[in-house]
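The form predicted on its own is given below as one chain in structure tokens.
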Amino acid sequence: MPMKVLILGLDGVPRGLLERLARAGVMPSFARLIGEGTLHDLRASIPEISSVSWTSFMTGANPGIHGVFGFTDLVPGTMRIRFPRFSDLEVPTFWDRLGRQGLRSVVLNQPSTYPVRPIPGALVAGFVALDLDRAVYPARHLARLEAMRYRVDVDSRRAQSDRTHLLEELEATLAAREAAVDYFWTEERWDVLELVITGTDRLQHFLWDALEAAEHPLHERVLAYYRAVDGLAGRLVERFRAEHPAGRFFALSDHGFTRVRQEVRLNAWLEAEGYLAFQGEERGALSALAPSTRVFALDPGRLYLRPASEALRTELIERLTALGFGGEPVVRAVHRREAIYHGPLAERGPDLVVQAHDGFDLKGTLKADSVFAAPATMSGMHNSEAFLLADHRVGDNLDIAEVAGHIEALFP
């Protein structure tokens, strides 16, 4: 019976929180697909956030390999700024690699997909695809997905005044995504089937403390959510057991979620302690930095030194280890380029990245002029506490690039 693999990621969902709604009953589909097969603590991309972590996973390489270091990167050897497309990569996915094999995958909802270009079977693209026509390959599925009133994302601008509209959108989002599965599923021949389910990162950004907080008024909206995407979970499963009954089954997360406390602009930190300034008063672009700037921020915690050198890479470590709010320690770990990538891209990545406590979310504006405020539209903040849940034993300890190798051998 030839191999059948079914790959389910919950983005953005930390392993705590799955287990503590799997044993709440809010996920009784979790539950019992833990108490059946191993849950693993997985090692997110550092910096944890999605277009690295993801693009780890589908490359299986290191970001030093594959060349993505964030959402945006500096164009090599300038001070612009690029988007990664998914044509930037320089390595294959497992898909292309699987497809060698003849083999066919139906890609749903992976970020960093955008726009799409052909891979051995069907992709539809995710965060961030701006148009659905260049988010769908072959185009030929494009129309049904129309018709089925099938969306990327939800409105972030709408969501950061209006709760209840984005839970709507959620919804509606998580219910095409179903759709979606449905019409893949016999549409197109596959040996991998993955779906992204990116609405719970959106959800614990912008709703984390409804979610810690039963008495807050959409408490239980946000539960409804989990549930959701729960029954979602568990029907996928319970048809692809009952059709490939020696298959295989992943899900996973790209990096975990907890409540912010506090933001801190690193560059306005920088400013302060002189290694950045401005050329006259204009803010918010690395064009606007003077010459005498030493060392500059991008989100989320990546540092470039210009000039690089190892004296200033070793104050920096000190000085930003030192950093303190109210009594708290700020940073968590600052790593030196070459301890965290590895690969023939590595010098395109910062010189430093900062990891902060969790609470503490670190942010490379270059608008604002003080270090510390208040949260000003999340509610929660990307961590590194992502999971990996199997139907057979994986492995301990595994970074997020390594999956990808566990699914290839599935297919010798």
Given for the second form:
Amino acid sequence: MPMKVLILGLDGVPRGLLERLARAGVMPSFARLIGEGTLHDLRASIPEISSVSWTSFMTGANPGIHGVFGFTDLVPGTMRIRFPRFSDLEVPTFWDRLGRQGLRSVVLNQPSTYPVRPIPGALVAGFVALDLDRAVYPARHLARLEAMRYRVDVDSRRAQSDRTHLLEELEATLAAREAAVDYFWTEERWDVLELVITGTDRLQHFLWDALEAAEHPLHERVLAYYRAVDGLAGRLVERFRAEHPAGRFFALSDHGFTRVRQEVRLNAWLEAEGYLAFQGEERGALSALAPSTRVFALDPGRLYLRPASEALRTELIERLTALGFGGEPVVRAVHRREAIYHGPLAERGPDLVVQAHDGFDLKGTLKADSVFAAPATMSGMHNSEAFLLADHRVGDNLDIAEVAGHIEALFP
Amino acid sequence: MKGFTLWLTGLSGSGKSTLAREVEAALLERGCRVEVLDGDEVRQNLSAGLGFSRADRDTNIRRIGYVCRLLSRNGVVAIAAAISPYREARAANRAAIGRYVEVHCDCDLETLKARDPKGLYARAAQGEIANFTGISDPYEPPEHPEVVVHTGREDVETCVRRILRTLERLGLVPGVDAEGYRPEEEAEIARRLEDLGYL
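Counterpart to the form predicted on its own, namely the form predicted together with the partner chain:
What follows is the whole complex; the chain from before opens it.
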């Protein structure tokens, strides 16, 4: 019987939350899957954001090899930023590699694959996809997706002021994703089928407080969303096992989540400490920085030094490690580039990457003039606590870039 | 670059002016010369004194079409945002202008009545406004528009992108390579990242 693989991505779901909801009966399908299989810790990329983590997953490579270091990347040798696109990847994805063996993948709502390019199989791009007609390959599927009112994402701007609308959109989007899976399940020939649910990340950004607090007026509604996710997962796995009893199932998240207590604006700190200056009144863009600027940050904690020197790196590591708020340390780690990025493109990465303790949300904004601020609209922030669940033992504390190798190894 | 006319037709409140301004901004960013002829504004000057009989409406549309033709042949993108309820008048403009792209701003009447920011539908329903398109006057939807945007259920960005993609496909405005981002896409990606706190 030929090998088949089903992969379910739950964007931003931390291991602890998955276990808690499974135990509490909110996610009974996952409770069963955890009981039958193995739940592993999974190390998210650094920084722990979707563009980097999912790209590491799909390529099976470190950012120093695939070249994506954030949602924005610095154009080498300039002070300009650009938005990475799928075609920028200089290495193949595991779907491409499997394709060389004649194997086909159907991949739905995969972040950081926009605008789509052909893969051996079918691909519907996820965030930051804009136009559905450039998010779907092959294009012949476009009309069906439009007919099922498939949409890439929710309206995060409106979510800032209207949580109820966010929940309605999340529910509708999830239903459309299930309709899309059902359609592709039979419409395409596949060996690997992957679906990423990104609504979990959106919900957790805006409603982590409602998730945590039973007395929150939207608490039950939020739990209902996880029930719906669980129901979808349960139906997919059940169908998969019925049709492909020898197949393998994986579920994973690309990063974790926790409650945000304070935003920490690194550029404001760099300015206050004399590392960064603006030319005039204008703020907000790298072009507004004065030539005297020696360090600047891109979101979330990527520091670029001009020019880079080991002395300056050491100084920054010492001073950032000492940064505190209300008597608590803010910074968990400051990584030198060469300690975390390996490969021919590592030089394009930041000189230092800062990671904060849970609760301190690092920001790369150039608009803020105060270092610390209470979060304006969001109650949740990313952390590194990802998970990997499989129906067989894979390995503890894997890096997310190592998962693809395990999937490919199933196809000898 | 050669000029052309982008003609937005649809009921009152269906988003014609909003889309005209958004498309204008996107085309200006691409280096086009653009002029918007908004129906409400035209009625205050070029067509001042005209009423809402079929004859007056046709005259108004013919006048807007005439200005669009002059602008288009001089390398300007003329964007008309006018209810333009009658097929015959729109067809006459299409024939006279040549480089003409029609956009139907399609929005169901119930949604328009519910929105009704100027209170016009409510007043028309009570008989306070005569000859109100969609209520007491007919609207003939285009049979073969180049673009249909469903402004009742699609957001502005989606509608604008569809219009721009059509203009690119028709070779009327410069596009970008298939796997890259267009300027307005970059702006939209920046906005979405900012909404999630990533910029």
